[in-house]
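Take a look at this single chain, the form predicted on its own, given in structure tokens.
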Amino acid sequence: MSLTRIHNFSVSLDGFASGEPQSAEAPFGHAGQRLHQWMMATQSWDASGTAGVDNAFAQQHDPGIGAEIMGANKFGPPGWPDDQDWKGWWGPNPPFHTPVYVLTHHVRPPIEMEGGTTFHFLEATPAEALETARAAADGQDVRIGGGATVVRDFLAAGLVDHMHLVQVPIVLGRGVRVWDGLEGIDEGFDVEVVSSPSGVTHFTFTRKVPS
């Protein structure tokens, strides 16, 4: 069977994923890229980054994946399904080469694009999404690529195997947040902690085994 990840994923001390509000010039709303900085500084993201801990941690986020997840705030801003020209926020080659499953009410067409991604609309349960993004996936793994919502439905689910969040020392005090009505879902997995120079913390959450 093959594995749910969910890689790089950014929160703030608060636990907000995302800034507020959301709009075409503002993907990420008032948060900016403030989240995400740790990981533009890589060499993973950039050659000219930097090598360690983040980069380490970085660079695992596209071996081993069949297909991708997403919720329709990581497709696009408020408003894009009615903009029938709204391929996504990356151009025309996206960074996928995969298929990926778009989470939306506004189903509409695949959308082939360069590169080997197509982007499908599905409404569907995180269960049954999964399924099929399983199917697509030829044997290998599934990630779950965001945002907030969608990796909190997949949690509450039971349905991620291997997580990796981390923590970027600022405070949003507002926007979206990944942790609301999932206590105690720790318990459920082994927990690993590795602080970075960066100043960010990584952390890795694996399914335990039943005994």
Second form
2 protein chains.
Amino acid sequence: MSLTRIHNFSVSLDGFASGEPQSAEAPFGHAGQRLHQWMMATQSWDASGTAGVDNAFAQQHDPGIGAEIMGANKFGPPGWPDDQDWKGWWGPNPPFHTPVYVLTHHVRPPIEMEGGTTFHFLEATPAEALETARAAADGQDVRIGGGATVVRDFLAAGLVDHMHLVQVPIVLGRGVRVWDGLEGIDEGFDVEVVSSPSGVTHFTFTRKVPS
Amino acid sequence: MSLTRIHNFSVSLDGFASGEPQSAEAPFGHAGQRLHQWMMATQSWDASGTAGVDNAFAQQHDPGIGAEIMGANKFGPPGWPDDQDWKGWWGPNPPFHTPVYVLTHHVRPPIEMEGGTTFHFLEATPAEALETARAAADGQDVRIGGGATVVRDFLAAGLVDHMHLVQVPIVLGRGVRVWDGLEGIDEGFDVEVVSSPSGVTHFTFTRKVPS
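In place of the form predicted on its own, output the structure of the form predicted together with a further copy of the same chain.
Expanding to the full complex; the earlier chain stays at the top.
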């Protein structure tokens, strides 16, 4: 069974997955790199990095994934739909190596990149996007890549099987909220929590099997 | 040096320290007892309870405390100032055993209870209330007892030396937010984080010593 998974989704103590304002210079706004320092300090990011619990979680991002769905705000800074040459933040060989479905109101033809990544542009509900991505994933899992509003939409639609959420002990105060509209979402999941010596806390949400 | 401390302050994953609506029947609104189950399961609450990390933290609530400051919303349900006989939720022998300063716009004479607790009613800024409570604490520490708005006000005023905050992995969706207006508050503290087998995560905020 193909699962819908979220990995390395980093939020502040006050529930923001991004700061503000988002721009080409500051993709996470005033949050800067603070939400993702834990990940960049691991071997999965840098060969000289750490090899402990943070790395163990970070390395789950890729294996078994056959397609990603991401929001328009992850694909580019505000205004990217006006730039016909925009091909994402990640250079000629993006780190996805699968089909990637970008949810946007500004549909354009697919962009084939090096290394197996193809960006497809889709105006669709979460359920429709998932159906499309799952067909492309060829039996493997689909990753919901963020940002926050896309994660929230997929959680609200009950489409997430596995979520690895990382809480960073900072208070951002403003930005894009993750939890709004998700009252009681925890009840549908088994939740395991483990804090890391790095200071972040890893939450693993696993969808409860209906009894 | 007398410190200002917060203990066992429980918040949801989305940053609410209480649900809504608060009433005599439901002091924490729709949150019910979910924010405090971790504490009620420990020996500090019930002799047959657990003796691990949750209990170790819970037991730090009382030692070394000479006075408490609490908000009007902790002292009673909405409307309590209209009830001249209201003496708090805790019966004739409240679990404080020190002077307790209730911040309220509806000042009334002090109420002396059994066991050393006296409720004083004070209309004051956080700094003024702390000065009064500290004088009464006779060299011991002052506890900020909550609720959320009082904790927030004392944090915002830079008056907190030690905060033990417990995050419960539930999404309440609505209620009283803890973190609003506290952007960057973490920068003034050393933060240690440890998750418990019970599923909650303990955050210890210790004020940084100025270098």
